[in-house]
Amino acid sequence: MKNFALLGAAGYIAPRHLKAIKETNNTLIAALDKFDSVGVMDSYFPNADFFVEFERFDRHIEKLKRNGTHLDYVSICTPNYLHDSHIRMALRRGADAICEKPLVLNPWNIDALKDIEKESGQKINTILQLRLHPSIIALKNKVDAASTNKKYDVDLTYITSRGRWYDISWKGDESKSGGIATNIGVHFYDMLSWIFGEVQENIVHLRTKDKASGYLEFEKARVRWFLSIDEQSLPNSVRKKGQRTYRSITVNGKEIEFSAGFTDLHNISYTEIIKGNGFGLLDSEDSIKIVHDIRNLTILKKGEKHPFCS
């Protein structure tokens, strides 16, 4: 049984981590969040100590260490701009880190983490659950097995409606979230680079606070992509059903079905991390470079546009 601490216990994604810690037969000994709406912990670890101030959390972890309780992992579900700082804290405490995506906001942040990982002897893991999804694995196997050098034509569309709160939260602040492509798209870019190889061209056609679109060319694919948190971006057929989310990936015009099968991917991620098979810094480099460039590239009119981009 491994001992875990959790940073960002009141966040949207935290319950998936709590569930994964519980269902891999490990224990949570401490949690931190500046917000105290963490009643969800009762369903998993009601006896875990909880703190709203980092200083008291840190003091508690030090006390546990001096009393002989070793902290094995720190799970990090905090706002994106705090990830690298919290990763460093975990490693300095002698624990491995398990960090939600995006691991960091900028490529040079990864370079700095490589140094502390080497100095500490600890491991930095990130959650790239799409690499564990059966439909995505099947697609990668198909692409890897293909003998032709012809590139695939891919359309990626992801619309996940968000209310007015989004703008007010840290997620609406690009300096903290990295913007729309980083916050809701980074795992898709990781998936694409994992399947189709290195990026050869990156063009941005649209970039606003609530939507972005562009064209990515990889070694084995030409990708038109569109991301949005604006409900008005939803296809009429989806809106008529009262649905607020639309996700689609087509490869050469054929839909890849991956809407199901997400339930246990964090559990699988944790199982592999504990075995020593987690995704690390090198696995994150390509997607972090892609989202950094999307955030900073000049908007261009050239290149093939996604049908939703107008």
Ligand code: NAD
Given for the second form:
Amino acid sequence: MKNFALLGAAGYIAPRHLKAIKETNNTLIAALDKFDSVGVMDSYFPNADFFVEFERFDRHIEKLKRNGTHLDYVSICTPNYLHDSHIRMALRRGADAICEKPLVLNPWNIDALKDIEKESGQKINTILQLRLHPSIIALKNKVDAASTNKKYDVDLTYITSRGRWYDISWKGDESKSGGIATNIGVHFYDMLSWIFGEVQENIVHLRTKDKASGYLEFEKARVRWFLSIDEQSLPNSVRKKGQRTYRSITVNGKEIEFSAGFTDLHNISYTEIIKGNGFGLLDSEDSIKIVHDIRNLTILKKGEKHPFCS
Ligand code: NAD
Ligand code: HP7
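Alright, leaving the form predicted on its own aside, put up the form predicted in complex with ligand NAD.
Below: every chain and molecule of the assembly, starting with the one above.
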């Protein structure tokens, strides 16, 4: 049984980590959050210690260490811009890190983490759960096995409506979240580069607070992509059903069904991490470079636009 600590325990994603720690038969010994609404811990680890101040949390971890309790993993569910700092804290305490995506906001942050990983001998893992989705694995296997040199034509539409709160929270602040392409799109840029190889061209056609769209060319695919958190972007047929999320990938015109089956991917991520098969710094490099470029590229009016991008 491994000992875990959790940072960001009061947030939206923390319960998926609590569940994964429990369902992989491990234990949570301590948790930290600046916000004290963490009653959810009772459903998983009522005996874990909880702190709202970093210094008290740190002192507690130090005390446990002196008393012979080793901290194996620190799970990091805090806002994106704090990840690298919280990863360093974990590694300095002799624990491996399990950090939510995006691991960091900029490519050079990864270089700095490589140094600390080497110095400490600990491992930095991240959550890239789309790589564990059965439909996505099937698509990768098909592309790997294909003998054609012809590039696939891919359209990716990712609409996941958010209310007004999003813009007020840290997620709406580009300096903290990286903006929507970084905070939400990073999943599909990672998936695309994992399946279709290195990026050859990256063009941005639209970049606002609630929408982004562009064209990415990979070794094996030409991708028109559209991402939105505005419910007005939903196709009418989807909105009529009362659905607020629409995720679609077509490959050479054929739909790949991947909207379902997201719920237990954190459990699978934890199982693989504990076996030593977690995704790490090298796995994150391509998608972090893509999102960094998307944030900084000049917006082009012309080119191969996604049909939803007017
Ligand atoms: P959230 O805002 O709901 O939760 C973040 C929590 O961190 C809050 O409770 C906040 O009080 C706490 N926090 C902020 N600063 C802190 C600090 N210095 N020390 C301790 N706690 C602090 O956000 P969320 O949606 O839970 O996102 C958390 C992370 O998970 C982000 O990196 C996000 O990108 C990622 N995430 C991933 C997925 C996924 O599908 N893999 C889904 C949602 C969020
Ligand atoms: N929701 C909340 O109540 N609070 C939140 O903070 C977020 C959502 P999905 P996930 O928005 O930050 C995706 O779209 O898949 C509600 C990204 N992950 O299925 O869980 C929401 O209003 C993730 O990387 O959300 O998370 C819906 O009602 C990104 O950080 C419901 O939860 C996160 O959005 C489900 O919403 C975000 C993927 O796209 C795989």
